[in-house]
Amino acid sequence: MIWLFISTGLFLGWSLGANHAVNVFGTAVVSRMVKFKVAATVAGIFVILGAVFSGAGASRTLTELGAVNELAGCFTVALAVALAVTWMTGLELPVSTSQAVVGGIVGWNLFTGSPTDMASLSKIVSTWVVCPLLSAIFAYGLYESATFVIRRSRLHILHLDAYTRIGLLVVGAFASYTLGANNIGNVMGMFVAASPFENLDVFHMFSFSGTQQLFLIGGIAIAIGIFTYSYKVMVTVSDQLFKITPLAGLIVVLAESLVLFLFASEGLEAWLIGHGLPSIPLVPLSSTQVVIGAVIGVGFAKRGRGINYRVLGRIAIGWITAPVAACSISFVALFIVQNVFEQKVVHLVPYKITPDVVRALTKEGIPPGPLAKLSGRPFLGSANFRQALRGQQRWTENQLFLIFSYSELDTIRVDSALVPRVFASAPLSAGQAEAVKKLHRRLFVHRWQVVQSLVDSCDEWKPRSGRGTEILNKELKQRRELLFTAFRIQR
């Protein structure tokens, strides 16, 4: 059952292949510079690496904005954007799988009841403006500057083609890395909460963890996506958009790429904090919105001759249908996979309002009343807690995610002991594990009161404000959930 839960996350990882290897070889193969089978095994080859390697840290933006946690609902919201992208493909247009997947995964949350997280779902809405403008803007410097330096060059003509192959392949294998690493948190990112794969331990040389094994036959069926079906959806965007020629291909590739890379590396994030530079966040792009942008960067670099608005026009309203089909297909197919399959679709998560709960909400500015009225009341699932918290008053999303996140039910007995084992390969500083050991055998019901009691006994705990502390901030976060994890007693 495993495998065929799974099956849907590969579905969509074979449709993401077909439609988005036009944004990595698209301009290359048409122009014919490079052969198909060429570009597909490069593509193929990079996109597993940078999906195994690079994808962790895009893929958890994905679960904040929701978190699937069951496989019956991770098969079927993977299936309702499979459906849409494929769809979208059949009809030769390249499609945003990230906007997809968004909707497919707010499709479960009116489903199920749980709220949305209203500033995960803005960062990721606002990379949809962003990005196609920063990709469009690197094309055109880019392009200037190539056309610029091809000039003073005076190179023949022969050279220039010779040294434009490389640069394809050299560009497309980098754009492949880049693809895997910021995309496949839109194939398996909804999979990550309900990971049926355990850690393993290769020959005890290094770890490869669940996570990992998610994405590496994610990255396969990406990969045999852009082997079995990807040349039709190549056509529209080379060679209908935008008359491309090779090295404006080389460009949009690239421009495309860094685009990508920006919002996906982890070190790069690092490296920005380090330096006292505003961070870029991580969050999985629609390479189709990028490499368009990259196209259009290149055709205004041209004084806007050849770009063809009517397609573009049919392009946009793809990006529009995408998330809004995803979403509806998703909250339907939920319906009938658990009512008329009987399958399992949502883990019915405990709530219950505790004084120590109101006392919390209320210095989040949460009015203290209504939630007095249900508390010590339990509630399982989150349909039957938010239609009680609506029955008390009208709240806004954010409002109902803090109540959601504070309420929640998670029984975690403290041990001590299991802190060497858990904390092995990054051991906890002194002041942090004596704060641990201090609340050995204490047992709380909610998961905040574990992060409050330890920031009261240990400042080491407390999460830094300021410029240069998002990795800190980070760190502490995994770290929580790493404790919470090795210390829960039932879900």
Contents of the next structure:
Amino acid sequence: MIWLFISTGLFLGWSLGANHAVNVFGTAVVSRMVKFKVAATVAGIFVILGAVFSGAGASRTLTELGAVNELAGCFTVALAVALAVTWMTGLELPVSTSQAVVGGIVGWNLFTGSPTDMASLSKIVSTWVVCPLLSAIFAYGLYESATFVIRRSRLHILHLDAYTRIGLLVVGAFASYTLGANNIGNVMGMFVAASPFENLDVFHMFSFSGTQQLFLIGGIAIAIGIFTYSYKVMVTVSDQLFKITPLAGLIVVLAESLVLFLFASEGLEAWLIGHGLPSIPLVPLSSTQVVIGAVIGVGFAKRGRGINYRVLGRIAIGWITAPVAACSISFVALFIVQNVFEQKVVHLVPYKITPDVVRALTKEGIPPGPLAKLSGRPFLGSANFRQALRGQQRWTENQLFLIFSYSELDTIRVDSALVPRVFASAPLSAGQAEAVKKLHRRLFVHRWQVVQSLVDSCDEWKPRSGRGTEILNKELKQRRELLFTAFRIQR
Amino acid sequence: MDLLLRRTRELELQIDEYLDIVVRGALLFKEGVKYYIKGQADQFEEHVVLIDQMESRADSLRRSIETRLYLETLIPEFRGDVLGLLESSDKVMNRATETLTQFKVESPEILEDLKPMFMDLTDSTTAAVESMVLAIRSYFRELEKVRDHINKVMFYENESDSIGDKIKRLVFSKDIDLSRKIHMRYFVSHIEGIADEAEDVCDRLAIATIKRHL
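Alternative state: the form predicted together with its partner chain, after the form predicted on its own:
Expanding to the full complex; the earlier chain stays at the top.
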């Protein structure tokens, strides 16, 4: 049954591989600089590596946007996204899987009544605009530098050809890695919250998390897509999009891979933060739009030759049409799967506004009056809770997000004896462990209460503010999640 | 990677050798015509044999380069242009060889007062071929210089045309047999033809250069 549910994700993966390998090896293969079999092998291997080892960052942003928490729900959302992409491709409308996935998840949020994290949504949407621009700038700079170096070095055309060939292969491998890292979120990101896989400890040498196993399967699906269908796409699409020389193609792929890398690498994020620089949001991007940006950048470097400005307009239309279509299809499909096929598309989360919740929310600036009226009443499922809240007054999506976060019920009994095993690979500090010990045997019904109690007894559990603290806060968050998972009695 | 670069280097050397042969062929042609005009038969005969050997060597090198370019799918974008350039420059070489051989076969009688002009015509034709080879070399390494060399080819081609016209006018103003006049004009046209072939190569080269810029 699990495989049936994951199948839509795998189909999305196959489609991603089939349609997006052109962005990595299109020019190289069509210009016969690199043989298709070589290109497909390199792309397949590196896509899988990228997905497994660097895929977590970008897909986490999707999970933050909306945690689809039932396998049937994931199946339906992925199916809706695949349908939207296929439908829009049939209508010859510009479409990006990354953008359709966002629409699909928001559709799930709307259907289930779950609040959408507007901060994550705006972060994602802003990258859609920024990324093609950024890749255009990169491509412009890289093209100018490359032509300067080639002119200076007086390379023979045959040598240039050899270096371009090697470059296309190396950069193609890097681009495949970054494509896997950045786009695996589109394929498997929505399955993360409902992942059926357990963490594996491989010979006590390294651990292979459930998410990584999920990403491995997704990566293999992408690789199969590359092997089975990408050649046809390369031959058909390359002429429309990439009628450029192999050297320009190399620059385009390099610019694309750099942008995808920037928006997928947790290592780079840590480095930027460590050096006091602003970090880059890790978000799945549309590789096609990034490539179009790069092609335009190269066009500008050639003094505006061969730029089709209408393509820009089509991209902008895609920012709206793809998510809206996927969102609508997702909503309708979830309705059908739930009511016609009687499948559980959402795990009903319990909510309750307790006096503690009201106090905590008041501190966050939420008016206590309407909340107090609902105090003590249990609600099952986001839709019911949202309806009850709406009955009191109009709330903004941000306010709702806060109320949902604080009111969610959980049952957590702290057992400090589990700490050494849970944190075997990254032990807690003495202070942190002591704080957990102090809470031994205590029972909590809200996760934030556990956090609050830990912070009250030890400063080291407190999230820091200011620049350069993002990584520390991320680690703290991961540790808290580990505690919740270990101490949870039931949900 | 090493293998790829080694193969590339070998082919690069072959192309360079081919272009060297074209230049040497042009110089042999120039020397051969001079020896013919000066009446130094032995040296002339020697040059006819040498240019013939050069031409055969150029042909086999060109075929080898063409085969390798296709078999190893090198420079796929510009392969057609490069082959076109090699083939058309081979025509220049063939024309020079053929003209020198005709000197040997037909032994045209060059009037004494026209001999210096024949020498000038040969010089400017050879200069056109030399500049053509430089232009082709630049196409491979320094695109920016192609234009300068093409301009020189055009200049020498014009020069040879005007010298050729002058010789023809003088020949036809002479009081000699029409057959001798026509014979001399025939050789003037043949020598001019070499520069014309060089100009054709450059026309091709100009387009190929634009394509590489795009």
